[in-house]
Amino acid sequence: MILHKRILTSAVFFGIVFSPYTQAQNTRFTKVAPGVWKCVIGNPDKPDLYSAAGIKPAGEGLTRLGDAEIPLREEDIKADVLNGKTLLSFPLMRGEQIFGFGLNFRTVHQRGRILNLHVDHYGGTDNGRTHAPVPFYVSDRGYGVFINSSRYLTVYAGTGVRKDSPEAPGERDRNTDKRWTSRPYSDAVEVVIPAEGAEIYLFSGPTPMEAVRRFNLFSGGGCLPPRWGLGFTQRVPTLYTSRQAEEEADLFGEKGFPLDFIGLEPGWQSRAYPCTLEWDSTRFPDPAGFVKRMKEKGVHVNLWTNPYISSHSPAYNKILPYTGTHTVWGGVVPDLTLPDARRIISDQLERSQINIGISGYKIDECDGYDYWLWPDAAKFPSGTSAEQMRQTYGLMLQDLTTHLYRQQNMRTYGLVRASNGGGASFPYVIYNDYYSHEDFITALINSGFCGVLWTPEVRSSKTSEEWLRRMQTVIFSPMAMINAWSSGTKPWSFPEVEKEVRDIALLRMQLLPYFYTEFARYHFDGIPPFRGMNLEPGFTMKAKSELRSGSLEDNPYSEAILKEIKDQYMAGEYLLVAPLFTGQTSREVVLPKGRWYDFYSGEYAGDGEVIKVAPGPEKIPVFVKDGAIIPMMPPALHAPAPGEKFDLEIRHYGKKSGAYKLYDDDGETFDYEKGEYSWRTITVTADKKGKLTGTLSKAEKSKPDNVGKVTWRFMSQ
């Protein structure tokens, strides 16, 4: 007897109702956004990943994108709830290509892919567990799909071939049949939640930048960071004292190198692993007086910790009723979904760092590993799942300090080991251990396509030329950081690249008005600050089959898979960054469509094909749009403060003419929220003989204006 689809839905033996289907939930969508959608499949539990995150979506960047219709046709969606589970199917077309999935560090082709979304530290494999297993995709066809779960999500993201689906693959022989694969083709993104239900978004493009855009600003809108974020860290070694740590900031003035804030590693802290989140008092006896002294210097303090609280903590004894069953390190685990848990854990932070002037955090462990973290059968007073608390953990501290500073109406910038989907407004800058050169760069373009940041730190080299060739691609992200908590490696430790890393380290100082513009741009617009050349316009790479292991010969079971472009990346609007790795002379690069420029030379450099490029060790290959504009100040030391006016050099590229807005505030409050900030236009046209002008417009009356002496340099010409 043969059951034939949905036709027979159960059969009676021995008296035993089997159900080999469910009943189909409804899919029906309602617009929640301007091109944002909503479905609610079964009985979604809380927290889910929004929940967690407290965000509220940016409004009126969603309203400035416009509406749009709903991407994908509702009854091509599916939804049952069996068995305590939500079982999730997605069309997918021929050719179609999808994104996202989380921090990935591998692959930026998603399709084909079986992923298990689980927060923790990266192990290697682009298997789902990550610092940021963000369950947001994205399609090449120009939408977005993200589940709105803290659950451990499987994904099967076009593996599995459905019976019913009406592009079902025949059976072939393999015995005679060439074309018999052991992967035949699926047309379906399917997820299986282990809850009840589950909430459903989709947003609208119609590119995929616009859809990510829109992912972006419903999760609160990207994060803007402090000027001084945007500067040059080192984070000293472990058990540096206050006097070492002055001492090191006055090296990086004496030898001209830029700083702008200094990391103290585990031992600013009495006890580490578990902490204590107070001050030694031996390495560090006037904590005050130190965070004084290094801000007149130019320098803030950011500071490590983990949430796993010691017994010699002050905050222990009111902690622990809110704690769950295991422990970290012999450190309790603060349950984070109770307000009295948070407010205890406030006050600490508050009382003991922020108060006197600290400016930010490093949190670290948030994300796993499974042999010290607390397991899943832990129990939290809440009522809260140990699954759903790992899913969300690294969102809810970045949810509390965030909302402290905010109460002192300070913006800050740190570094954080584990998020989510909802964390795009959160000032955090995700790292790890891993230490793959060109996975750190594979990462920074996967990034883009969920709402998170990553630095591609520096730690240690082995030679001058991993050295260099790693600072000149932390210049170009999120965070421009040397992570010397073990290594005490400094900028100047290779004296042999020594000048070429301290121009490197000023050339980011001298972009900071460009790049302030662009986060700015990702706080009110949603666009991903650095990306994948997936979504910038222009951008095709021709399928070009390559082989997933061996030959066919070798391996029958190695399949055909597309070429990825994961070591070139767009940082900002205009400029496209192909680094090179030890051992490089040279690359090839896949420009755009349209004319490109060399950053340096303002030479042309081509036109929507693939160059080969030999800069020499002193460089890291940079491209530039034909008609951008660049605004840069000159090379400092430290990031403008608050009030302190810079000079501009405005650099135009190629022969079009172009315009381009500047956004200015004070670089350190959020003031901008109440309207304290301006735009201001800078424009390039041509004449009839190809001769290039530039203006500035005007600061508005009452608007913040740090703008000091503009100079135009036309780079193409």
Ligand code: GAL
The other form holds:
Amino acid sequence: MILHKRILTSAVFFGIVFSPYTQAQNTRFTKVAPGVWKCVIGNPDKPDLYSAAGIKPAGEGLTRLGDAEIPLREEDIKADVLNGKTLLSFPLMRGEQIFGFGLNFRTVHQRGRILNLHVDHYGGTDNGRTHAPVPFYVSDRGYGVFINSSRYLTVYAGTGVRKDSPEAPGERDRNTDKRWTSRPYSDAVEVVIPAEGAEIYLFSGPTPMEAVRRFNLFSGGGCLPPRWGLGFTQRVPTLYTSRQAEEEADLFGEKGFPLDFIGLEPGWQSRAYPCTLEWDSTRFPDPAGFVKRMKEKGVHVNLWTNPYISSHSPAYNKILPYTGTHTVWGGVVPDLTLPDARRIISDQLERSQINIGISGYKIDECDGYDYWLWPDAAKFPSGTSAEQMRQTYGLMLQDLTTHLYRQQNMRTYGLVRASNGGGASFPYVIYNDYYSHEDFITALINSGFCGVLWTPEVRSSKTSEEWLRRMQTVIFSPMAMINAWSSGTKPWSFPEVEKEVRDIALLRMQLLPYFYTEFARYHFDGIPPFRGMNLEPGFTMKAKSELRSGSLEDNPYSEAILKEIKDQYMAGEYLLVAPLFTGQTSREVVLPKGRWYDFYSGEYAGDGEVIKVAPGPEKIPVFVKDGAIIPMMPPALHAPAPGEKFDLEIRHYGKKSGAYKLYDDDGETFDYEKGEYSWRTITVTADKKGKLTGTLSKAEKSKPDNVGKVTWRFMSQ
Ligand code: GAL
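Okay, that's the form predicted alone, but what's the structure of the form predicted together with the named molecule?
Below, the chain from earlier opens the complete complex, with every other chain and molecule after it.
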């Protein structure tokens, strides 16, 4: 047995004999993909997060990113297996900041926090219990760490002080020393895994963005939604009938509001909470006819469900032998690690819904609340622990449903309330019942650090101002959605701002070519489409270099960076979105280094500075990078259907020349995986006098080409 030097020293000092269960582990890493390193500690148990998600690393994307050195020294990482637990320690440098550890709602900086990573609904505190408690963190020093374990991990992110720490702060006398502090300096991220082992992965940079990209690519690359998935969506009240849903779709058209899919809430099922997974024949007498008629209106249908099966379900008797010891609301809980259980649920979804053209699901209640979910004391027929089932249930449900659509060669895009590490390629957006607008934006930022998508959905509002402000942010998010399951709100519910809401919803549609391309970059290159400022290269790296050169004090931009920035974010490559919340008429915006321009007017806004903006209620502040190229289409009520040509208005901002690759494919199938896609280069060049000209390269022969007429708008000329 190899005993760690530190353990030996203390053992000798106290004259104690170590239990035979203490074992310092070798932290030798093996390269498993370019810039990705893996180390196996002890005896990891299954399912882990990667096996539950069934990941297939995106080899091509990882190869394109290129190789990189291992980002941490193996000897600086410590691991012990002790009394059935695994203890890990990773180094932290002075001034280093870390981000991630899942879908947090209030904090972006994670250094100094203690978290118990546990799939759960979000209860108002960033304590690790959340819808996607992904055990991944990324450092501003440009590397990422992932613990591939489906246990409840406890993370001490820079709180504990080890005796063998290179920077151990030592003791101070509180009686006399004013510098005494209750929370002395810590230079380690420590993790406790309640199991005798786990896999650890390191993702190289050199920038934080590259580490995140490698993390996303390693789990298969980000999802690529169907084009319609990025349009507008409305969820209708729980007990709506098919007729009411059809009337609602018509009303959107009549009022000139875009609508690509409608979500039916629990009432489409004959019973819910637990669910039958079967249509209610009074509210939906002809489901196939209903779906067909909606399709003719250009509207897809999404269905709410939870995974707890009612005794009235046609699947009940078949699934019963494959369910756990506990019920949820009287429904049985399928053991989704068992192929038979998956097949029974799949058959039911396919037969009753997918085969008639249902476009996707909203998978609810798989995150939980301890008072109604199965407890950790539950048992499942496969022998999988209740804890691991809880941590992976959302992943398995996403995997199951994504697989069904893949079999039909149709993409889906839906909602889920729980996910975890490894889920980046699943076409699902997380949502919840919490409703703080500010915290919804912080969650959007955090989603970009951990390979998940999040929507700051709009449900209801006290005032028209709040309604408009919420609508403005949801259209700059992965899913532009009103969830009216209880409120019954419509986009036009506040007549005072109906026009402004319509304009912003139509702006979402105009931005579809840009957002679709940004999702393709998520898929092929692992770049999160919505992300925090700390992943902006100029933002983080500049701060660090100025820290070193000591010029920090006299640069307001750098000072601001040291503050946690949780209310502005990047939407794709070029757009910086700085929302205003109810009651605010102005706000500060931190512009990273480089020249930035106002999205609406093209006017110069600033360069590496903090600006104050007061744009009026109808506008959400959005800024654009110098040289940015934004491909937009005309305002439309539906996303372009497969094969439908759309005109492009290509906008350029600033003075610099620029280039952007525009992605195109059929927008609906998986044929892009067989090479049926195109990347066309948009170039804008400035001549000596600053005059700008734009070109769009031709699509390769026999590759998708949906672009119609092209017009150019040089916004800052
Ligand atoms: C909640 C869910 C809501 C809505 C509701 C329907 O659990 O978060 O968005 O779907 O169920 O009962």
